[in-house]
Amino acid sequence: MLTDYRNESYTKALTDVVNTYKPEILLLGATTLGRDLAGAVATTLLTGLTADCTELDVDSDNSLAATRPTFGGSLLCTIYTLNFRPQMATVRPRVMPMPERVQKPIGRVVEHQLGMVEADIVTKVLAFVPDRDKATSNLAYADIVVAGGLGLGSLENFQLVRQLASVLGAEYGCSRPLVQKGWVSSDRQIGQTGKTIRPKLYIAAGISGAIQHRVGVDGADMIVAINTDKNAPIFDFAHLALVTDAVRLLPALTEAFRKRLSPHTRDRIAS
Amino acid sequence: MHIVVCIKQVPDSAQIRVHPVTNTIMRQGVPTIINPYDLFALEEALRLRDKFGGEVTVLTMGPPSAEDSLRKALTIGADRAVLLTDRFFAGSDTLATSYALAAAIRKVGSTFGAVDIVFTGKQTIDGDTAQVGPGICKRLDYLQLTYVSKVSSLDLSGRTIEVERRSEGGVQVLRSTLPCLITMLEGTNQVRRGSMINALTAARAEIVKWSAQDAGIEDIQKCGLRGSPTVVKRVFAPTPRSEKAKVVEAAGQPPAEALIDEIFKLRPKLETEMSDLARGF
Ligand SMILES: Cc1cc2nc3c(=O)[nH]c(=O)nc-3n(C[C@H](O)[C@H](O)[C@H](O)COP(=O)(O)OP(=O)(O)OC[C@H]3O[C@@H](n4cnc5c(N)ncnc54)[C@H](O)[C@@H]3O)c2cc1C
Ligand SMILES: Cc1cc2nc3c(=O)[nH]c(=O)nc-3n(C[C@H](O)[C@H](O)[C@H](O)COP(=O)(O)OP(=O)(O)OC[C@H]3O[C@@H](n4cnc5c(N)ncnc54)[C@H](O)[C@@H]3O)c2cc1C
């Protein structure tokens, strides 16, 4: 009954578990599933729910300080759930580093009976159509990401980003205007209203570094920015800056990486 | 068939400015619009009405000025508009908002005819929580259908509905029953433009205005700031990174190579990791 996600069965299951074990804090991912479920569970439990957090902290008195971007990411706000329990929050995927696997886990797995039969659930799943473009979903988890912005000037020039990504075995992404122009599909958008990424290396070409873009890349270990404007805001948070024309640099960079990294590998053509 | 569409009046985000010194939002003079996501919900509701007959009621909770958005919705084609407005609602979080809206929807049902479907947008562009839809739904004990991209069939006599909804890694095709609450995904339909005739009638139309009491809200303690478990403690600007980017100088070297040298100098482990990755390991 829990194989396919359905709000009814999941809401009942999670609400029952909370009522049995009475946690102080209940966290869910701010994904489509997590947001559908969290809103239903919080209302059923009549408690507070902070949406789409990027930072969590616990004060000395066990209160959860949940921080989320507001107004398109230009400000942050910290929200508490004072007199209600559990304190609930949904957390945006990829905003925190993945912890190392522990050798001796102290948590334990408990089994809890759902106490529901299929006939109790009104909504039926008639079909599930998986997304065709599986590879694209990896952007959020990629170790290396190359992205382009409006500064590239044309869809044709955006191919230079894809070619570099292809040589690096990296994922490619973009800023929002490229999605709005229809040059790149929306699941490639990085930032506040797109994906949050945490790669080891992020290369941004022709991206100005607006705050809404920045919040999606702040977790990158190394940010390299290529921009013709030495005062571009992206240089305020990038680690390395190259003040130059990206359209000219990208092919050279692709070639230089190709030589440097894998002299024996055949080129994998960008599709 | 009776459909209720919940719309929220929001500041036009493209025009919001943050005060550089005090870090507060400068709302003065910022024009307001119907939350853009709600237009897709309204359009879908109008399409169902046009196909199956019935009425579409738009509902908003907000200050008296939210009347503007309701008139806009009437111009687009809604049949009736209800404004829920009361100082008790000020400072509502999503739990308090959904309490008030659910009560008003019950009242809409008892006053203007039983409700079959409630539509909301996916989320708003200001609060941006996506929690009010599920909140209203649970309080009304309706079936919850979120992130819907298409209402594929509706059987009013059999009381069943089929929808396609965005879910993790794909599209779910669901069959459920009425009454239900649908949160509509953006970009799923082409929102119609209001006609001249509609605009003229909308300008003169009477907007139903309800206070908390009019809407049959029993417990005023559950509204507004007092009824809101969440409390915003602090609003602040993101801390700037202390040091600026290091500018790569290509001293007699091609800039691309200078950049790669600099990357591997700062992150030595990257060179082997990237070589592996490039080879497809
Ligand atoms: C509510 C809201 C949500 C948003 N969400 C997002 C989001 O999720 N992601 C996002 O990215 N944006 C988002 N935005 C948009 C954001 O505010 C910026 O408008 C956008 O990021 C700018 O994109 P850009 O850097 O590609 O373009 P621009 O700001 O136009 O910058 C282009 C840059 O390219 C440089 N340039 C020009 N020519 C060259 C060249 N030949 N070589 C190198 N550099 C060159 C220019 O100096 C400039 O810095 C959002 C905005 C709002 C209001
Ligand atoms: C910066 C900021 C951060 C906030 N963070 C939180 C938080 O984390 N948790 C929390 O509980 N509250 C939060 N709030 C309060 C919240 O924004 C309000 O409760 C608001 O009234 C509704 O939430 P929303 O705008 O997020 O709506 P959403 O849940 O995103 O809206 C979904 C849909 O519900 C309908 N809807 C929403 N509001 C109305 C309305 N007033 N009238 C009619 N229909 C409506 C619309 O169809 C809309 O598309 C925050 C507010 C601000 C300003």
Ligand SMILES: Cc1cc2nc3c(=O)[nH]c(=O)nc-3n(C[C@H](O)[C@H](O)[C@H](O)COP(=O)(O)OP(=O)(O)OC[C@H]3O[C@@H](n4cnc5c(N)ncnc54)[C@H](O)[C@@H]3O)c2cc1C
Given for the second form:
Amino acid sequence: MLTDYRNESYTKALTDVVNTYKPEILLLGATTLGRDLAGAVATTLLTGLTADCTELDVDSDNSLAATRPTFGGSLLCTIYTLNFRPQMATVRPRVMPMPERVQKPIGRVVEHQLGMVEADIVTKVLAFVPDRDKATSNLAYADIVVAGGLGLGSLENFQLVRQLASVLGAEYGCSRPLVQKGWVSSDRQIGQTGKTIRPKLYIAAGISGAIQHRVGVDGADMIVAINTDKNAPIFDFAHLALVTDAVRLLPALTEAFRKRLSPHTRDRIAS
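Previous: the form predicted together with the ligand; requested now: the form predicted on its own:
Shown below: the chain alone.
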């Protein structure tokens, strides 16, 4: 019954587990399915839910401090669920660093019999039709991300970001103003109200780097910022700062990487 995601069956299962073991805290991922399931479970359990968190902490009295962006990402708000249990939150993917692998498991695996009957579940999965035509992004898990901001000046210039990303085999993204202008779809927005990323390399072209954007990229191993304004906030946390016009530099970068990464060039270097 849990092979395919159905809100009803998953809600019944998770609610039963919580009522049996009575945890203080219940966390789910702020993914499409996680958000759907968390809301239903919180409603069933009559408890609070802090959604889309970017930071978590636990006080000495086991109170969960769940921090999330609010007012369009202009503020960070820390929320406590004091009078109800469990304390629930959904956590945005990739906002926390991956811990070191532990060879010897330290957690306890508990098998729980649910006792559900398929006939009691109203919804049925009749078929699954994948949407192969939808060009969804995979920003949160990309090793390299190239992003553009309002400093690029036009939608035409934003294509330079896409071209560089294509040569590098990277994902491309943008800052919030470009989504607001309709230049880029919201699934490629990086920042507090968009995606949080932790790539090995992040190239930001024409992005000023306000606090809302910094929250989304702070975990990157290497941040390369390109901006004409030497006082841009992004230079305060970038690892490599290039004070120049991104519209002029991006084509040169793309061509240099294309030559460097082409099969023929690799063959010459190897010989």
